[in-house]
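Starting off, we have a lone chain in the form predicted on its own, written out as structure tokens.
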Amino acid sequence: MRNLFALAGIALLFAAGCNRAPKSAEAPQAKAFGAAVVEVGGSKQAAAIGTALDQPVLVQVNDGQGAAVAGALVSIRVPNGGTATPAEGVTGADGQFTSVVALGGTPGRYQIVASTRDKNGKSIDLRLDEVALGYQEIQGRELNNLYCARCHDPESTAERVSNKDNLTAKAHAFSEGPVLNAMNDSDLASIISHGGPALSRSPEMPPYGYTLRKTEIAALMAYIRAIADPPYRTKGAVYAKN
């Protein structure tokens, strides 16, 4: 009988820890408060909706006298359901810190928050543009790094050389807004097509009116406008402030 009643103590103790929840982890605290928040690099990418950036959002929280501040906390905020991995941590001993960011599920601009406090618990708040490409922009990036990106990309990479350095005309870059956004899509649809002398522009861009369909070629015009820095706006329409 003693036998028993040992067994269903064993039993019921067993079973109290099995029913026990898991320690959560603990939220991480600051250490430390600074008087800035600067980016150090992650800013103006484009990904797939539903994608992380190619690069992580990297930050920096400095004191104010410019110096980096170790032991800040920082968080992450990423609209239209993006994530931020991690989310929230505390700067290292550089006074940086690092998180893989993924857009959401909607195209268009995102527009990312990195914030940290200072010693009076004051919100500093960095704002970081990304851009989550659509089908049909996909499409256009595809076809830019098929056609276009030799040229008008002067980063050479393992799987291309830039040619750009070799033109005698710039060629610019997609997201070069201040020239771009000038064009209206006519304009650009017919340099693309028919090549620079359709406006009277370098012979070094060539015709892709034959190589390209015309909803490769809205696909590839589509990228353009989505990656414009600074945003592309169609003349004539009026548009909300945040």
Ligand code: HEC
Given for the second form:
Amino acid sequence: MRNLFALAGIALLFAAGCNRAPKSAEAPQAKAFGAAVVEVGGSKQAAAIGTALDQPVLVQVNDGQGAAVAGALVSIRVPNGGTATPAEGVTGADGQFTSVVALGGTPGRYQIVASTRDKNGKSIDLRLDEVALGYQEIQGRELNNLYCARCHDPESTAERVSNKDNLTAKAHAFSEGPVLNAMNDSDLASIISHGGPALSRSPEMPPYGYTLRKTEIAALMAYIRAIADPPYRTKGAVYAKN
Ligand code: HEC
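Same protein, the form predicted together with the named molecule this time rather than the form predicted on its own?
And the full complex, kicking off with our chain again.
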């Protein structure tokens, strides 16, 4: 039965593919050209692998004077099998274009590219960084929401009032790379397990060694490393240039 559905699905896909054949007629056409594409919102998000980012990606095309350009063609490319919906379109009256982006199936850093063309046909690119979280990191994010975010996340939500402003010592957001990246794995594990005093810091940072299992602390650390901005790099790792 399932196979039948799968077959029907494939047949539908083919049919949809054929329908798109007279593409040039439907494809969005540029009515105007810009000189720059800038971000309005949507970068620096983290989502589980294969899922859509919470906020859509929103970019704006501007002319040389920084004024919004309506009718400029924008395309969004997502690496590693991710998708953008729509992947291409023209900017509205406000010069903006929005797209829902889903990350691919591989955990790690994703660089999305939003492009437009200037009047000479030259491509102008804007890169937006996102993070796809793997299984362990998703577990870490859930634990963060349960135990840590009330102090470490400056934003209050409907479910959670931030406690951050009530603290004397500063609890940093886990995405604050300059602070978190400066801590090695053993210090990170130590402050989470034994609390602030383990590193001669404030006891306002409670110990979690009794509440959380080692695997859970490892998951929290994986999450903290995954979302660091700028990215965390272990010493000795070799990274390809660009
Ligand atoms: C009751 C508030 C509170 C909660 C809950 C809390 N922390 Fe903290 N945490 C702090 C404060 C305050 C500091 C800063 C301590 C200092 O610098 O003296 C801190 C510091 C840290 C640091 C060092 C980096 C930094 O922000 O300065 C790490 C890592 C950390 N906490 C991890 C966690 C994790 C993981 C959890 C959840 C399992 C958690 N914290 C829960 C208050 C909290």
